[in-house]
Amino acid sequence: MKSAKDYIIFPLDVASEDSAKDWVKRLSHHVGMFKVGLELFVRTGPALVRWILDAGEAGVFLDLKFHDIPATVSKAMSGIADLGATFATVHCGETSAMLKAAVEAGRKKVGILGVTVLTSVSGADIREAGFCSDYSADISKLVMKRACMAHAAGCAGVVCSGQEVAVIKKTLGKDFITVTPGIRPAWDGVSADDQQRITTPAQAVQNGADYIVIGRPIRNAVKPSEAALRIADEINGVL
């Protein structure tokens, strides 16, 4: 059975390999996965992904958000597939052909997740980007449209906010994976920072989230490992 800590993905949003490795050593027994994003991957490359996987039981969520023509995405994902990451991300912002190319190139070695709408994006941002009023007035409609696109393309799941998890699970099935950023624990005062659509760990998991991405409340804590344990306790309360 999946334990509470296995729901937690800790983002290695740091600029150096040494700092990333330090966080992995500190938290490897307290989280289920580490997220490697653009900043860190550009600086350290595939070697760090392999190091994390060799360092302990935690997996890797490779969040590079590919967004390019299908041929380019296919070639890039083919290389990612051999790294051993559990998940890798592709934007849902263009055609389904790009998503299908990523899925095919992943060769079932890595779960492809479609990024629906970033949790930092508001309705005003959607309107400014030129989307119709239906989507700017209710972002969940755009998230759902893109989730359906990802599902049809064969993606393992999507990245979405905790506010949209329940309807995605209801519509696309419990096996369609949802990874949820924009998480703020209840004891953290649910501070939004640069996020717009936030939920607590308990709310996200209750709604059906399979994984939650949570960084600052752990990273900024006096004792990060204790903060991670506290988040796991909050999750345990609803499992």
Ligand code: C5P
Second form
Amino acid sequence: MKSAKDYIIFPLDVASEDSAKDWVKRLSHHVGMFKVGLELFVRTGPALVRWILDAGEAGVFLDLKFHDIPATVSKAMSGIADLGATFATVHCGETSAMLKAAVEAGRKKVGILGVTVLTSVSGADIREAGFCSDYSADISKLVMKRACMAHAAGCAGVVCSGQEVAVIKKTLGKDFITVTPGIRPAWDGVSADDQQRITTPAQAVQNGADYIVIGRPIRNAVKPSEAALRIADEINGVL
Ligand code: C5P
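Okay, that one was the form predicted on its own. Can I see the form predicted in complex with this ligand too?
First the chain shown before, then all remaining chains and molecules of the complex.
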């Protein structure tokens, strides 16, 4: 049975192996998964992923956000599939062929999540990137288009904001996994930082999110493990 803490994915957005290991030791009883992203992976490589998994308390979400020609994505994802991570990411913004290559190479050993539109991206950014006004006026339309591409390609789910979860679940079914970053508790003193399309932990889970990625509100808290517990309590309140 999934408990409230299992919804929480803590991103190890730190630059050194020692710091990452400290955070894993500190939070492994309070979160379900650790997210290893580019910042850390370029320094530590797969060894740190194995170390977290060997510690045995939490899973790993390997968020390398692949975006390349299908052959390259396939070869890279094939290596990831052997690592034991629960999820790995690929951008939905290119082609179905790239998404399918990731899914096939994942060989069901790792859940492939399509990154729809980053939660740091605004309508103005979308317009500047050359998308039609339909998408810049309503980003959720672009998110939905990309979620449909990911679903059709056989991805396990998508990364999207908590604001888009409900419509994705309604359209693509409850088994299609949604992972939502851009989470900010409504506590005093919590900043939105660079995130644009934010929701609280409770709102995201109520909307149907299967997992929430929440970093700075925990990392910058005076007592990070208490912040994680408080977030789990908030989630419990809506389960
Ligand atoms: O909670 P916080 O804003 O600190 O979380 C930032 C993390 O969420 C980073 O690791 C970032 O890569 C990740 N992320 C994101 N937006 C996405 C996908 C992942 O902010 N769409």
